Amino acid sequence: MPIASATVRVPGTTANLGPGFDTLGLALRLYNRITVRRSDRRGIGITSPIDEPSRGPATAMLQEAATAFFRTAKKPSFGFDIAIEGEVPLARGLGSSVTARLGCTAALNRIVGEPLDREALFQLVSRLEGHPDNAAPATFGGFTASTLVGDKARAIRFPVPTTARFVTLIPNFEVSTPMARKLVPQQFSKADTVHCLTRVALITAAFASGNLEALRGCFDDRIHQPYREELIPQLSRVIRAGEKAGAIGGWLSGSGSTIICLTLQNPEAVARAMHRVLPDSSMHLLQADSTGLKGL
């Protein structure tokens, strides 16, 4: 039966994992909680704190998500208030937009009686995002390899060993995703393309088998990170510092500005080493989220 309000939890995500541009992703135990409540008026009201310059774009994004949901679910639209609260920062490459889109559509779905299953929500949010690399781990949890096959998103999920720690450095500055995408070239050499293809295959195989030691040396990217380093000049030095302190490897999370190192031991030492290079940042020692989208 329809209900008046619903709350869901969506994990933050890290995408690309180095060479896996627009295809590899992983859910983290860093969460946003999204509450949607029916309103007597039309349109959307954002009730959580949000600065004025961001309010217009956020409203437009949520309105687009709601419109797509009602159309896909074949349900009459209604006005609602939405609150987005939690730990996933804006414009830091940790999937804040997918937490909003997936959280909004999943909460609306619960309110109207859940006509869409998890797979349908994944397809919907992938279309809204433009690619599924963040939508897949946010929806299903774990490590995912995903892409568009024809006009449908396809994702394969693998669990992440609990021994893995993701040392997450979040700088105190934002990176614009559109600006970061503009820096990536339209064409690449055969050598750089093969370099990344082979490493994406090894990364996927390592997560699929649970052999995370096999990831050493595999996060080296030639497709997007060298160009986006213009926006995060400390990127390579932060990763090298983490590796020197014992990390298996590291990458720019999404389009940045967050930098993540994966380690199986001494995460505190890895965090200290990374933070020394970029002290104007916050540190989080995270595990992978294995659940993905969750109703509360």
The other form holds:
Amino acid sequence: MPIASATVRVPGTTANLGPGFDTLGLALRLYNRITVRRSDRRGIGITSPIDEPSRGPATAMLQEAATAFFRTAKKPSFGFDIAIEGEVPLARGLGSSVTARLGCTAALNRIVGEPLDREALFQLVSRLEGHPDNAAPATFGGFTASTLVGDKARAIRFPVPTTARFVTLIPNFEVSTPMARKLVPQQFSKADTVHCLTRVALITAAFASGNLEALRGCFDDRIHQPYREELIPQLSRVIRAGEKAGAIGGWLSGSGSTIICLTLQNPEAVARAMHRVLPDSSMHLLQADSTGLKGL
Ligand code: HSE
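I have the form predicted on its own already, so could you send the form predicted in complex with L-homoserine?
Entire complex below, previous chain first.
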């Protein structure tokens, strides 16, 4: 039965986890709420506060997501107003674009009677994003390993122990993902490739088995972080400060600018140590989200 409006909640996410470039991801207890209301006009109106320069690109992104949704769901399109509100900041490497794309398509899906299931929404949003590493944890919650196999996204999810605290430092500056992707080289040495793929296997096995102590030393990356450090010059020092204060390790969240340390003890001390290196930032002590996309 079609309804006039729907609200969903989507968690923010952290992708890569160091060497797991474009594959590993994890959902955080940091949320955006997305409300879509069917309107009599054509097109999309964004009703939540948004600064003028961002309005055009955000409308285009949502229009593309809506068009893809109506085509995939085989439903006639309609105009709507959308509000995106919550705690996931823009352009900080915490998956805000997935909260918008997944939130928009999932709310539209509810309005037209849920023709798509969660897996179909994941496929749709992964295609729109170009890589599934944020879409997977945002959809399913927990820790995910994901990639495109042929033309289909595949994700495997594991729960994250509640003892894990993700100390999240959000700098007061933005990083553009397309620009940060240009900094990643086209080719890597055998040594750097082996360094990273062995660690990605260990990180995945550690989350799969719940043995988080085995993660120590595994987040060290040679694929993207060293090259993106010019955009976030404090990156290595923030991670080292967190580790000295007791964290298991840390990484650049997605393409940045956020930096996250995982700790099993003293999250406040880890947060203080990280913040001292980059005081122009906000700190959040988060647990992993285990739910993913949720209708409200
Ligand atoms: N993995 C992407 C990157 C960001 O590091 O560029 C998240 O999709």
